[in-house]
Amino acid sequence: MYPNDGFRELGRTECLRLMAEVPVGRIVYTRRAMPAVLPVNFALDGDGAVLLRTAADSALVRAIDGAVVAFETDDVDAARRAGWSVVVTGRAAVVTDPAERERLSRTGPVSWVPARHDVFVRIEPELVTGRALVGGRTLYGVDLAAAVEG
């Protein structure tokens, strides 16, 4: 972000608040060198790990487990120009000690495609950024609206 671009840098925990609110987010990561991104629901845990739920055989498990990946998630009011971008950078696992694994089952993520062999993934929030557009204006009181109308 640059100085007065009309984005507002948005706080490690007012991030982790906003995602709390929204169901699904982009998962970023390399597939075959190339970056691919997925959509995927997903819930946070108590100390703000995203946590997924699909498919022990999936291709996404492959490509994920013990990988460095960004997700992403936002809101956005196109009509009012303003919203926010939330991004979580960290490496994804596989959970694998039983316990953990007995406990997501209560309370983590349910898949919206239930799979006969599912497991949990982790992404331990290394770096949370955040940005917030709010009312389409800019710090310096332009109106975005009448800007581009202009």
Contents of the next structure:
Number of protein chains: 2
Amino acid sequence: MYPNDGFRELGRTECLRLMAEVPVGRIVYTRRAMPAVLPVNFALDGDGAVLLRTAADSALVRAIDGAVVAFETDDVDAARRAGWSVVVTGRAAVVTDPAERERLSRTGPVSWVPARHDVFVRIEPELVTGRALVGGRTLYGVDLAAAVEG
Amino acid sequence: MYPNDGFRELGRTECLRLMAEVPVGRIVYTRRAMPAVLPVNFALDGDGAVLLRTAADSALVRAIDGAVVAFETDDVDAARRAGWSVVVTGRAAVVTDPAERERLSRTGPVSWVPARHDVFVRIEPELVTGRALVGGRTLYGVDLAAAVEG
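Beyond the form predicted alone, can we have the form predicted in complex with a further copy of the same chain?
Now the full complex is given, and it begins with the chain already shown.
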């Protein structure tokens, strides 16, 4: 916790609980040695891994398969200057195991833009960090306080 | 434009117009050789540069001053599977010119978490890219169509 800068760190369990409430996050990676970022829908696996589903031949898959990436979610209320953000950092890899693919095709994320050949990408939750902006806590009320203390 | 993948590229003018509608974006940078991302409020300068205001002694400033970063904004309606995202990529630098600091203290972004010594950071709009998800276009209706064609 950093009581003086208006932010509070969130624990891993709280981070994953908040992430599960939003359907879209942003994958952060490197493309041609430049920082790149793209919003995508996702699902969380039971262990906190982030699951994406995208076209097998996409530039995104080529860029992230085997690389360490960050996946960011947030929910910020600008009017109240309050909210939270969570980042999962870890290695991304296309799921190749047939049984695992089968499981994810039943339980994993649905592609918003159906492709002829799509794949699942799994981002290992090696590092899960989050923070809540509590500068506006008295305005934001009980919900954010609960999120921070929870 | 990629009519077959459900996305459409947006032009620079349209990108900047959309960005101006949202108060918060995400700065994407490298920290200890790892991808890092943080949501922050921002303002756009007249030339499309992204302006941030943050504590002079923050870890963020140390990480991005002089570095090429990406700054992402989006507005995605998950229920309709439609929306847009815009990324500005360019060099970030703390504004040191006194006259420019004076101008930005009047017209630039306001810090949500006031610091004793804050600085303005300017991200040059060297590359401005955006795309709209138009797979849900008929559901999303006129607004997104206007954004795409505008």
